[in-house]
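There is one chain below, alone, in structure tokens, taken in the form predicted on its own.
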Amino acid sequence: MSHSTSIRSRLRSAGIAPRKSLGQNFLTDDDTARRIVRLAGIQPGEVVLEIGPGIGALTRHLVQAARHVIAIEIDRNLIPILQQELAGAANVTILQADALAVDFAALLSDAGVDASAPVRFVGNLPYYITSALIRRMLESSLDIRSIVLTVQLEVAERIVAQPGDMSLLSVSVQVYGKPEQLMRLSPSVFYPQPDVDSAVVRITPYHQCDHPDTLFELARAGFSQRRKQLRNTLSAGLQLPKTDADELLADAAIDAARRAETLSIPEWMHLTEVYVQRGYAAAKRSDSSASDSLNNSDVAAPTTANSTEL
């Protein structure tokens, strides 16, 4: 019996069908699972936070490599199968929760692990939470050594894109760390088979970004109209007169006729510093606070759970 057939049989015997609404595609190839765990580079003293363990295809190899594994699974129907699969492992905590809502540092403490322990994230992510979850991981206070994720191939290519083909997603990831595409996965290694290829991406954090919220504010404005020049997108997105947008870009030594996808990460960081130094960020916060006090009832809450951009 193949591992794929075994997974189908176990799900069926438990009366469980893969849920498209949760983007569930279970890894069935054990050789691929072993390779992903090797690529994660886990050291014996490290803790792994696994997002979306499913029924444990990766988890059973992770527990052999890590000091402790915290497996976060949103689908409560899978928890009994996951517990059965890992019944012999003493170094695993299985948690039914939404990874977009949990406090990662608190999870370590609850598992009896020092919050300063070196951490690696591993996960198989559905498209609709990829960018929001990556930002939550990268902005956490944990000592993150790497993040190894299985995502749609198109998403992987956007994450690792270089200037000339950048997107809001690539900027948002590369501000915090270096991404690499490690391997490509055929639909045949999953059940049910997805319609597209997948890829394994590793993100290695390198520093904390100064003024991240301001940088993302600028990036959102810049990418809001991809075909337009920065002088136009920043003017519209930041509600600046075009003369101010031109001056801002000139001070940052960026040609106002360029488009957002051509900027490098150092250029985005420098633009952010200039924006802050010129006082635009403080003025915008002041205007926003005044507006919020007058129109608070009209402000809708953000829906980050379904966001595909940061």
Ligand code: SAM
The other form holds:
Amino acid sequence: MSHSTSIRSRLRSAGIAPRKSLGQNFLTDDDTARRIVRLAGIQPGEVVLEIGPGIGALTRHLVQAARHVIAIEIDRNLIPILQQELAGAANVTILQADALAVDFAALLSDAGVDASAPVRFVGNLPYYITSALIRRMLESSLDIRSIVLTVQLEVAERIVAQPGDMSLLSVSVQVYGKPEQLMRLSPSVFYPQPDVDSAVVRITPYHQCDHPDTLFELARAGFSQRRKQLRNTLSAGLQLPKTDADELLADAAIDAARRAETLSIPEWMHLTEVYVQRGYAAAKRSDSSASDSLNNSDVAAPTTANSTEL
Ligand code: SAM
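To complete the pair, please output the form predicted together with S-adenosylmethionine; the form predicted on its own was given just before.
The next block holds the full complex; its first chain is the one shown before.
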């Protein structure tokens, strides 16, 4: 019996008809399921949040690769079939819920997983929840390593669009991460067959920055005189004694003689962390709020920081 026939007969014997309103097109090709799970790049020890597991086409492979899988399915009729399919797996939590309404971090702690654990999202989604769901994932506080989604081809193309073809969807994804279109799927690998082709998209989130304002404060200072060494530009731009600028850079393992243009994004982020830890950010903020209140009636003169070219 092919996998497609088995899916059809399992649904039929459970008295279930696929619901179009929930975008139910179940993956029937096991090779495709394996390839999608491989594209997620799951490392041992990582947790997977699967959105819309259906009757477990991907879930049964995800449980082989991940430390724990949290599968969130809205359709309560599918839960018993899913439980049966995954009866042998001890590392899965099956949850009947709307993925647009759950708190992902709370689900991790309910499953006994530390909320700071690295996670990956995997899902085969109805098109009408795609953009809202991607935004919820990317705006969550989780340490997301990748998001692998099967979506309508046209939606995949909009997600990966480049300048000239951008839309609100591509901007809202690309501001958080880098999307790639990895695989095209014909309607024949689903039951029932959708009207259009689908595609697998992987989004790799950029490193998160906890203090973006402070990072830009440092970067503005650093780039204010781009040919000068960081020890000088930071000292001048942040009104720090040179010895403090040297210590700050030493703590961040950045040679004080380097120029701003040579720093990578992770280095800027690390420098920001050190700057915050040393208490400079808080001290400067209280200084500037004091001077703001003093200068309320003044017209602010342009500062070097404000006039830095981006
Ligand atoms: N992953 C399965 C597969 O590949 O065969 C099923 C894919 S099917 C296209 C989409 C699944 O998402 C369905 O099982 C549907 O019930 C579920 N779903 C739809 N909206 C959902 C939501 N808001 N939250 C959780 N699951 C949802």
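Take the two forms, find the largest set of C-alpha atoms that superpose within 1.5 Å, and that set is the rigid core. Positions refer to the first chain, counted from 1. Here the structure is a predicted model, which is why all the values come from computation and not from measurement.
If you fit the rigid core between the two forms, you'll see the Cα of residue 29 move by less than 2 angstroms.
With the core held fixed, the Cα of residue 250 is displaced between the two forms by 2 Å or more. With the core held fixed, residue 176 shows a CA shift below 2 Å between the two forms. Core-aligned Cα shift between the two forms at residue 227: this is 41.7 Å.
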